[in-house]
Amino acid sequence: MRHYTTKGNGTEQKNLMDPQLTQYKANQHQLPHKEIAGHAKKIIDMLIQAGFDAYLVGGAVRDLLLGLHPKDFDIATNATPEQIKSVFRNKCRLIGRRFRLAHVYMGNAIYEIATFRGGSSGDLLLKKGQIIRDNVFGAVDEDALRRDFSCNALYYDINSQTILDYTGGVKDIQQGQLKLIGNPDSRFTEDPVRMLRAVRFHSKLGLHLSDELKKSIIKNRNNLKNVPTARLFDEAIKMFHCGNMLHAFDVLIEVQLFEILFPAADRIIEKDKKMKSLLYHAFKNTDQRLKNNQSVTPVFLTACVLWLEFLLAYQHIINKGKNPHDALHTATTLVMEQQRPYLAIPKAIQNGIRQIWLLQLRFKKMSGKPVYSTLHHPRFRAAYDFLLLRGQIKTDLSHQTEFWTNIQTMSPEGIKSMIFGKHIKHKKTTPEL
């Protein structure tokens, strides 16, 4: 494979300019072709047989050559949305206007398929560099070329078992290297995600994210304010369930993406290390979650982050006289619009933030009928870990924690005692969270 450099710095980045195509047959790799899924195989083989080239692309191959195991499994085909549809019928839905994909149904299961990208003629709109629109359809080795990674850049023949490799991104998965293909500068300006994309890789599947991409990351991490909030929202949760979050923290603070995220969030870690603490605890939380392979939510993680700023606000509406139920929801609200510039969170997960928030307030009564309907919320589990986490960072909660902990085995006759009883101290409950 040929490859164009530039030296600088005593460093050397790829700039694939000219790609060669290198194929590794099935005796030269080791990916497990028995677990790439049936549906994925059958649609590939219904658009070859309907004259089209069509391959198993991008995270399936990477994952499979990592000894993952992907849920997801993307394809790629020289066929056009439309003509995908034709082969397909009442299974497939076209989606997208900025790149428009085709969805098949089949199973339980959609699987996206892409047509090939091409250059930069026809159905392409760039304003100030960033793609706007994306519908320019080529061959597949110039659709390599507008992949972003090296490692994201591989094409599957199921029928031959062969991987077509245009980039070096089998080189790349060997030696732990992540790779953007190009020139850096140009694009994270015509996709400014990347730079998200480039720390949840490195954090998930652990490619090694070099000093030069950090430079050009942190150089170019303002183009991710031109994004529209409700795609960073999707991609922060996909790095705070990426396995690794605890890792990828550290990272975006390192090259100054967190601030751009969540710039309240970022201020206040920075001079509060207890408020650091909580995050570290919480991320660290949700990825044994992960690898136990329990659920997780984006709503707890979103909790978390947000709730740095949420404290500071409620206690300044306490202090102003407010009681503490209208003060809760005041500062909830006040957090979600301070927040709306930079994420658009869905008004769902705005909800169950405000509730697992607002049982915090109600943790505080361990008395009385209120405790039967705080232990029946729905959000009760989110809510109920929420305040562990917090108990880790604050001792003064260790009341708390232990009598709900402990009523959730209880029997209905020991909680009635408990709550009932008459050597229950009725104490008077302050505003402070």
Contents of the next structure:
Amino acid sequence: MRHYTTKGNGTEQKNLMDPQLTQYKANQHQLPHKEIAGHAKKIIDMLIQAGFDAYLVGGAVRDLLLGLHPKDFDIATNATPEQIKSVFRNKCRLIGRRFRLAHVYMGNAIYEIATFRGGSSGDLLLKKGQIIRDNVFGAVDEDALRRDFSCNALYYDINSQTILDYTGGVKDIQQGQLKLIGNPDSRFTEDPVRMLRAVRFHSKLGLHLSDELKKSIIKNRNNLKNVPTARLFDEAIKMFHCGNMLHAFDVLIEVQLFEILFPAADRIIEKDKKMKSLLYHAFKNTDQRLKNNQSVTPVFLTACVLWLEFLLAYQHIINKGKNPHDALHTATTLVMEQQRPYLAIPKAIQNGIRQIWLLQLRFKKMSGKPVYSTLHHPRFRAAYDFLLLRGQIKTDLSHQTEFWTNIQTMSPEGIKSMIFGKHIKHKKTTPEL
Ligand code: ATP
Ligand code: MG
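Having seen the form predicted on its own, can you show the form predicted in complex with ligand ATP?
Let's see the whole complex now, leading with the same chain.
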């Protein structure tokens, strides 16, 4: 029996799992070989030609077995990052310090090539059981045990069309189970992001998340606070766009991870069912857009989640007598500051959110020239969707939603008479949102 052992900073962990190889030959599995991207096959071929082993691995093998279309094709090999670089030269870039890997550019896509992890010597850094850096290279069976879930640890040999399964992943997929490889507490400690991945794969793939894993997530949830906040933002967006965020939201609340990512929003939805329902509407809307192959942006759902605390801050500032524009900017800055210790929202996304919120104020002005600048604002579309969403829980927005819906299909003359007509009363708008 081979144990995978990680050493570093005096900490040692054993992952008591025996890698037992089961092979599924071409006639023993349903993986649609034709759906593998030609470039991925080419990259694997080139590595093999250069004398290395290389397999398709991870999400692509999993998704193909589940009858889904993979969003990317990851590759695993025994070639070191430098050796990969020497095979692909200027088509290859080595990235990551924490987890060094190669990006190979082919066609319009980037293919991620990871060297098998495992073994006992190399560049490994642990801090209180959390892997800070892992560049210890090893053999394929060791690599399998380093992966997170059994469904993600399947290796597909494109030449023999055989699946190598060291952790029972094929059976788990067939039985609809999301199984973490090894001991949950130590695997979640090693890399707390796996807890978010667990919720995402459970919701996205419909694989069952056991009570044992849920309990372990609740127990280890605070370790997420030790993960770089930029990585947490990326994970939050992957979750938002997993295609079943409506369900993921409930699970995130159940396993108490929502409060780790968005503590202020979590406190609000606990008391205010209307606000919670706004998020349900938002998530449902994004899930639907993804089903329809419509575009989605990280700005939208982040703006929705942060809106709850923004509204409170905005109202508080207005009550102190500030004008709506100043209040809006001050409240936006405050919300971003409050969120920063938990999730690092990139500046460009923050700006997008600010614009969507600013347009909510502008939507109140439905006469005169300002209507044109609102209508032609680059964020009009997203802000309009946001308005419709707010309209789902706030009935007194119906006048605005009707106005901004109708105006989009009107002729220039129609718009002109609607916003400049003699019957129009140029009312001063109230500051409330
Ligand atoms: P998708 O790309 O659809 O989000 P994926 O499973 O391919 O899902 P990636 O982040 O692309 O996810 O990672 C590729 C593979 O690398 C995973 O399938 C898994 O085997 C391994 N992996 C990724 N992140 C981790 C992690 N935090 N811990 C252990 N293994 C991981
Ligand atoms: Mg992937």
